[in-house]
Structure formats: C-alpha cells, structure tokens
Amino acid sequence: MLRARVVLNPAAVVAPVNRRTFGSFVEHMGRCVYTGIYEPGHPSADEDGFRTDVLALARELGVSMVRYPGGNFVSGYRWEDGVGPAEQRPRRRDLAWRSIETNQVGIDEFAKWAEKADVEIMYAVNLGTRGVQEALDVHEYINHPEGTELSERRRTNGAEKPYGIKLWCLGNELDGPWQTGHKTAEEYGLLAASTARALKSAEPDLELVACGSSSSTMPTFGAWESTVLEHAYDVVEYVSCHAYYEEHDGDLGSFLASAVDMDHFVNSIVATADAVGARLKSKKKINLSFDEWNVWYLSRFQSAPLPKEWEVAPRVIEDQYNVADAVVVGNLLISLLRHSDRVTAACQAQLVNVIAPIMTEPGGPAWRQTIFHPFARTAALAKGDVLETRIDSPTYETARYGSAPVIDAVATHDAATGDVTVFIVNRDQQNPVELTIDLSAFGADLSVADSWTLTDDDLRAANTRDEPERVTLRPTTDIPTGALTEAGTEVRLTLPRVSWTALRLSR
C-alpha cells in the first residue's frame, strides 16, 4: 500500500480563512437566472418569483458571495434595461450567448435574491461596449443614498436604501478575442485605471478588481497583467484569474492533478503583480480574485455551437458532473485555501444549471450535482486560519503537468474552538493510500470528530433527476477501502483511490 504523511503546526499560519473564497457566480446565461434562480409560477416560487428550493440549496452550499451579472454577458449589457416596471423593460439580443434577454431580472431583483440567500454581491460593470460614465451611473443607482437622479430612481423602484456593494469588477475577460469590446492590455489598462479613479472619487473605500488573464494558456498570460497593473496598480485592490479544467482524451491522471496548474497560475500572477509593485516602488500588495473557476468540458461546448435560433434561456453548457469531477473540484478548493494569503476572493462558475453544482428542471425538481458536496463541506468546515501543510507523498507522472504528488491536502485551525480540519485528495487511480497526520504540535487532546469521503467504484457515476443522491458524502469508515485509527498524537486514514476527504478533529 502507498503511504504518505502530513505534518501540521498551529504556529505555521498562512492567513485567515477568507469567507469570500466560497463565492459563486450568477450570469445571465442559459438557464442560470431564468428557470434557475427565478421561475415565477414554479410550485416553490416565492412572492418575488424566486425558487425557494434553489435558495435552500444555495444556503446549504455555503455560498458567501455571488458575482453578477456576468461574465461575457456583461460586455454588452445595459444595466438600465433591467430596472423599472417589469412590463416596460426591453427585450435585447445577448451576443455573448446568442439568446434573448428579457430583463425581467435586474439589479433590484437580484439584490432581493442575494438578501434572501444571505450573500454579498460582487458587481461587474460593462467595459466592453461602455466606459467610465456608465460605470458611474450604475454605481450611483446602486450605492448613492439619495438626492440624485439615479439614486431617486432606485428609491422610486422600491429600494429606499442603497445596496452598499463594495466589491466591483472592472469588466470581464477583455483579453479574450471572443469578448464583445475586446481590447489590448494597453487599451484596457488605461480604461480600467480611469474607471477606477472615477468610482473611487464617488466612493473611496470600494474594492476594485482589474481583469486579469482569462486562462493561463492565453498567449498574453503574465504580460497582460503586467501592462494592466502598470496603469492601474494604485487604484485597484485585485487582479482577476479565470481557469477551467477538464479531462482531455481519457487522460484522467492529468485531470486529477489540475490543482497543480492552479497553483502555478496563482504563483505566476503573484510574482507578476509583485514585480510591478517593485518597479513602481509601491508598498501595496495586489491580491487575486479567482472569480471564475470550475470543471468545464469546454471542448464539448466548442464542438456544439450556440443555438441558431434566438431563444430565451436556452440550455447552454449544462455539464453533468461525475465522481472524478467532484474530486478535482475539492482539490481546486484545497489550492485556493492554500493561497489564502493572496487569493482573498473566489467564485465558482456558475451557481445553477450552467456548469453548476445545482441543477433544476422548469416546473420540476432541483438537485445537487456531485461537485456540490466538496464545496459545501469545505465552506462549512474551513474556519479560523489556514495552516502550512507539510506533505510527504509518493508522486506520479502526468502528461500535462509533469510530476504530481499522489496526496494533496490543506488544513485549517479554529483557535476559538480548537477544531482542526484537514481536506485531502488521493489522486491515485488504482491504490488506496495510508495517510498519517502528525498532530504532535497541538498536544495530546485532539480526537477525531468526524470524517467524510467522496468516492465511488464507478468514477463516472453522476447525480441525475432520477437518481439525485447516487453520489454523496459517506463516513470514511463506511467505505470498504477506508479506515481511520488514532494513536497518540497521530491519526491514520486509509484513503480510497480517487477520493476527496474532510477530516475534522476537536478537543
């Protein structure tokens, strides 16, 4: 049997756990909004038309923040179309996803949903087809208290108090040639800096996110961030990162090591941002907003073009996720937590139906995809501080990422309660791994409270409308190849092949 070891020390703190790490994303794309979060006439719909079954699942998922309204969608969006009497709102073409936008949900409706879901809003402005003035206008509508044309329009529309949104994205993926209003780094950097200065003159304590690379495979990766930050370093707090992963041509080994690439992405952008700061002689540190990440079978989407007909809420990229996908999602969360000193905001894309942990049917049920479970359990258990995790693990070779450790892990420690939680993946496709966790630095009074594992003999097993609980978390000791023992200041677990585990220890 393969063996690995993890050593933890409460004094070796990376950073506090950031609740914004557990963000999600609602874009006006496919069925994310319409028949996703919003479906008047559904048996579960509330007085505002929101599906309460989806709201309950969003709360269970532990989402802390939601990016809205896009995404590629925002680069052609006119925010004012989505406010005022619903029957007077225009229907528009959405070029990004080749669909019809009815504008029945806009910022006022979404703010109501966010309040019900108890989530913070991260708002994205259109810097594709629009610019500084339009960003100031939507900010005035959203955040100005009263006494101006747009703040009074908001009050007339039913929201007496401002929404108080603090985190704003300055456009979306303007590095991508697919983006409406695509720009060079120089063009975008100048526009982002001008927009940021204007917004901060209206509200100085806003937190602003400049567009970074839409993928680490972009030919401008690194150079884009460098140029943009040369212009905007002093007026933004974040640069964004976007990354999606999939299994290519049956190469499961590389896919299971996707977090190796996420680590590389983070480290590269941190180095780039810090280099710009050094050139500018600035003591300020730019943090990362990893505000789009997930498993997405992009190759399937690229081989199946968008609908020819212009429809409202067409079915677009409704990927069905399996066990291996869930293990990778759990591992990507491990990577995000590991970098909590610089990744202080993140959004899994998206929340409902569109590459999402929650699925719905119009007029029908809502259910949890496999990827729901590692996200929900991590959001619930990761508290206190992220600890440095020393891992001694066997390695294996991957075609995409070179040598990768079989075991990856991260741990959190809540000093207030004494709880320690360790999140672990076993990437080996054939073998269980006996993992020893050394807790000697904590003393002798920690014991196992619970341990949950996601795995299955069938790595392609998925949850569906007919079998919504086919794949779920199970106690580690209930799995035939799983085991857990305690010996003094060590805990030993046998981790099944291709599995994700959350182990919680208490005093």
Given for the second form:
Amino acid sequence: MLRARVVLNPAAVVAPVNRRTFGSFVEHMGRCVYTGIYEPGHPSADEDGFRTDVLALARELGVSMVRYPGGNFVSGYRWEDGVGPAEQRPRRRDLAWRSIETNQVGIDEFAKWAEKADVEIMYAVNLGTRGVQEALDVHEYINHPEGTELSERRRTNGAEKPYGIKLWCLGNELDGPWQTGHKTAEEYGLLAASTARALKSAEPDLELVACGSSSSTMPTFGAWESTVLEHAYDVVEYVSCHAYYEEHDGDLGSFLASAVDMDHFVNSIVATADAVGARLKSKKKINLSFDEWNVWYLSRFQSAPLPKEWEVAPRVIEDQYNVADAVVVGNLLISLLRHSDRVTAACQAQLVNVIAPIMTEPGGPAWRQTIFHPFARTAALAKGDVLETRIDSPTYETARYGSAPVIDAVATHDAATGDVTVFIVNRDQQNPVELTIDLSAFGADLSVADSWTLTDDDLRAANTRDEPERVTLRPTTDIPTGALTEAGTEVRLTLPRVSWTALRLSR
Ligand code: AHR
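If the structure you just shared is the form predicted alone, then what does the corresponding form predicted together with alpha-L-arabinofuranose (AHR) look like?
Then the entire complex follows, led off by the chain already shown.
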C-alpha cells in the first residue's frame, strides 16, 4: 500500500477563497449559446428563450462569473449587431469558427441570462479588428448610466439601469497567429495600454485584463507578458493565462499530472509580472486571470477541419469527458485554489456543449458531464481561507512533466463555521493510497462530516444522453477501497487509484 501524509494548520493561510475562481465561459461558438443556453421553443425555454434546464444546471455547478462573448469569436465581433430589435439584426460570418452568427443573442440578452443564473459578467472587447473607440462605445452602452447616445440606446432597448460590469478583457489571445487581428507583443501592449487608459478615464475603478499567452507552449511565452506589461502595467490589474490539457498517445501518467504544468505556468507568469514590476519600481502587483482552462482534446480538433458549409450553431468541439478527465479537472481546480493569492479570477472553458461540463440536445435533455462533479463540489465546499498544504507523497516519473507527486491536495478553512475541506487526487494508476491528514493544529474537536469520491473501475466511462448518471460522486466509504477512520487529531482515508475526493470536516 502506498502511503502519504498531509499536514494542515489554520494559521498558514494562502489567501481567502475568491469566488471568481469558479468562473466559466460562454462564447458565441458552436452550440454554446444557440441550443446551449438559448433555445426558444425548447420545452424548458422561459419567456426570454433561455433553457431553464441549463440555467438550473449552471446554478448547481456553482458558477460565479461568466466570460462573454469570446474567445476567438470576439476578435471579429461587432457588439452593436447584437442589440436592438431582434428581427433587424444582421446575420454575419464568424471567421473564427466558420459559422453564421445570427445575433439573436447579444449583450442585453446575455445580461438577462446572467441575472437569472446569478453570475457576474466578465466582458471581452474586440481588439482584433477593432480598437479604442469601439471599446469605449461598448463600455458606454453597457455601463454609462444615462443621457448619452449609447446609454440611451441601451435604455430604449429595455435596460434602464447600466449593467455595472467591472471586469473587462482587453481582447483575446492576440499572441496567436490564428487570431483575427493577431499582433506582436509590442503592437498589442501599446493598444492594450491606450484602450485601458481610455476605459479608465470613463470609469476609473474598472478591473482590466491584458492578454497573456494563449498557452505555455507558445514560442513567445513569458516574453509576450513581459513586453505587454512594460506598456500596460500601470493601467491593468490582470494578465490572462490560457491552458488546455489532453491525454496524448495514451500517456495517462503525464495527463494525470497536468496540474504540475499549471503550477509551473502560474509560477512563471507571477515571476514575469513581478520582474516587470521591479523594473518599473512599482509597488503594484499584477494578478492572474486564468480565464480559459480545461481538458480539451485539441489534437482531435486540429486533425478535423471546421465545417465546409456556413451553418448556424454547428457542432464544434463537443468533447465527451471520461473519469480520468474529471480527475484532471478536479486537480486543475486544486492548482488554481493553491494559487489564490495571485490567481484571483479563472474561467473554465466553456459552460455548455463546447468542451463543457453541461451538454444539451436541441429539443432534448440537458445532462452533466463527468467534469461537472469536481467543479460543482469544489465550488460548493471551498469556503473561507485557502491553507498552505504540506504534502509528503511518493512520486512517479512522467514523460511530459518530470517527477510528479502521486498525491496532490489543497485545503480550505472557514473560520466562521469551523469547516475544513480537503480536496485530494490520487494520480497512481494501479494503487490506492492510504492518506493521513494531520489536523493536530486545529485541536481535537474536528470530525468527518462527509467525504465524496469520483472514480470508476473503467477510467474511460462517460456520461451520455442515454446514461447521464453513469459517472457521479459517491460517498468515499461506498467505494470498495475507500476506508475512512479518525483517531484523535488525525484522519486516515484510502484513496482509490485515479480518483478525486472532497473530504469535509466540521466541529
Ligand atoms: O475555448 C475555445 C477557444 O480556445 C477560444 O475561443 C480561444 O480563445 C481559445 O483558443
């Protein structure tokens, strides 16, 4: 039996749990919007055409914030196409995803959806084909109270009050040659800085996100952030990070260690941002907005070209997720929480149908993919402060990320209720691990409230329309290997091979 130990201490606080860690992403892409969140005529559609089955699942998922409207889509988007009388809105080509955008959903509709879903909006402006003026225009429409051309247009369109969106992305992935309006770091840094200055003249307390690298494998990774921040440091609060993981050529060991790479990504960009701050003699710290992360079988997408025909809402990257994918997603959330002192916003990409925890069929049901479960449980249980988690674990070798610990974990402590929750993965492919959690620093009055595990004998098992509950969370002790004991100030549990667990202790 493999053994590991985790030591927790309520005095060793990383940072408060930030609700924005549990963000998601709705892009006008594939079926995320149309037949995803919005499907007038669907049996569950409300008076605004929103699927209430999807709204209920988004609430259950615990999503706190949603990035909108893209993504690659935003780099060719004209926001004004999506406002005003629906029947007069133009149909346009979306070059990013080679599809037809009908503009039946725009910011006014999305803001209604966000209110129903009870989520904050993170709004991305187009800095691909557009610039400072259009960013100011959409800001005037969205946030200016009244008495100007565009704020009055919003009011005429039915939204009397401004939307009060605080968090704005200055474009999307402009380091990527695939991006409409792709730029060099120098060009983008200048544009991001002048757009930020203009937006802040209109509303000084906006929180602005400059585009970082679209992946850590980009040749300009690090250098891009450095140049962009040299220009924009004083006027932005965040730099973005994007990372997608997949199992390459059956290398499950590396895939299960994806969070090792995410940790490295975060540490690299924090160091880069802080180095720019030091050069500029600034006391300000730039935080990270990890505003696209997930498992995405990108290599399958790259080998299957986009549809030839121009269609409305085609099926694009509707990845079906299995048990191993869910364990990795749970582990990526562990990594994000661990870095809560600097990663203060994050968005899983995306929410519905497009590499998503929620799937739908047009006219049919909605269901939870495997990756839904660790996200929902983490969002529900991570409360209070994130604690430093000292882990003593066996390690294993991976082809991609070198040596990786078999056990990864993070814990949160809610001083108000006394609850402590530990989120843990076992990455070992063969063996259960007996984990001891040392709680002696909390005193003797903590005991196990509940413990939930996601695993399966079949790591490729998935949820489908016909079998939507095939993979779900189960009480740890209902799993043959999932023993759980407590003695004084220690808890001992046996974590099944390839599993994700959330253990909650209370007074
Ligand atoms: O989430 C899918 C796509 O991935 C987004 O549109 C883009 O920003 C990223 O490359």
